[in-house]
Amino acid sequence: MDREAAQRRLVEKARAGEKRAFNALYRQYAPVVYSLARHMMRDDEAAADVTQETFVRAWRALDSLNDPQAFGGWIRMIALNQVRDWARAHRPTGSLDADSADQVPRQWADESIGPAEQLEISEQQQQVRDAIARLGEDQQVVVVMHHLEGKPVADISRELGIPLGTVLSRLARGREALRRKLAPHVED
């Protein structure tokens, strides 16, 4: 039986209740899932509760996915719905003060470069994180999966079921979109 055959079968049993279809796919799409969510979060324990959150939402939802061989970039998209909800709840208020302080990501400083540079780069990364959160689902997704995750955009095809040509105009479309939302950011 082929990947997408076994991908299939899983599916449907995990629609018709059986748990242990689900966790299978669980222990397949896990990774991807924790992945996408640190990439776009930055922050290991957020992207781990995203991810949680991310299959529990999946598992009261399987009966609404049509195409059995579509569930990656379904449960794609409940991740990034995840991200932009934990995203809107866990919005800086302005301040730090000795409480919020231990909710900043902490990550290991690059000794190469000063803070200023430092700071610089962290705050380039996080604006081409919310313009990829701005980004439509579609385009988020192809984004997400092609230049986050690296895959082929003939994997992408596969796994959304949806024509090569259709996941090239949507990168394309995506791509466009991004330069212009970071167009400000960046000097000429």
The other form holds:
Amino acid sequence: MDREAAQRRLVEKARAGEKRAFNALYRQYAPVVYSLARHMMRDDEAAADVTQETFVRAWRALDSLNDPQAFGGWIRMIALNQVRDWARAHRPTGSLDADSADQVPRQWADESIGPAEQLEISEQQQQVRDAIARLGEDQQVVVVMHHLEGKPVADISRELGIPLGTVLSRLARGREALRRKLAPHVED
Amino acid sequence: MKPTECAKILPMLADYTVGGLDVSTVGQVREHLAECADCHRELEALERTAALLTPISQVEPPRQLWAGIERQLEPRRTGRPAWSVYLRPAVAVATVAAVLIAFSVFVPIGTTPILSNSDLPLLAGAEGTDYAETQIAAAWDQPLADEVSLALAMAALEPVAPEEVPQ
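Show the other one: the form predicted in complex with its partner chain, since we just had the form predicted on its own.
Full complex below, order starting with the chain above.
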């Protein structure tokens, strides 16, 4: 049985109320959801809460998932909505990372870079995360899967059950939208 | 560079960066980019945008997370246990059987002819006519009533001379 067929079967069983099947889906997607939430929120505890809430909501809403093959894209979308809600509730400015501008991501924590530069990079990364969070849902999922998770477009097409041309088009529109939102950082 | 040509190429640049254009269009875009500094700058801005999107490293969630989730998974309203799939045909068969039994009890199937040939002579006279009319009226409400008997009964309602009635 191929991966897509196996996943379809798990989703159908979970829809029928089988918690063991839902646990198998959890084991497959929890690292994806948790890592995404952690990246967007910069808060391990909040990321765990969002992961938990994402799967509870998914369980309750399984009947609204039209294509079981698209479970991966669907669960990421729920997670990103949770991240957005959390940001609205916890950050008065609506920013995803307003109170942690001094937390420099590990990959940027280079001693050769001065504190002022590190702060600038941190703020830039925060704006990138905000810009991703404000993309339309379709574009957001494709951008996250391709740019943040590093998935090839053909894999995204298969995982979401949509044509390759649609993936490329959503990716292109997403990139245009991000380019506009991040204009100060990408223009000469 | 003509602004009309830039207006045609600019909307294609994002598709160009993701490899979403066909070969002939890619050729047109490349040709234009070689001559147009403005469009080339826009292409660089799109490429810088992609470079800002840093990959995330995948990490496992805390171990106890599933237990917290499982506690909140109430039984699904639409969820049916697996054995219910086998129950459905049994329920269907039982329902059909119950309907057939009810039908055979309350609706007479293959009813005894309302009137037999030997009854016909007795229909003469007012009493016989009343009886036949009652039977016919009842038969209209019984779709499964014996139609042959019904026709014979109606024929018998034609006036019969009293003297023809055997004594």
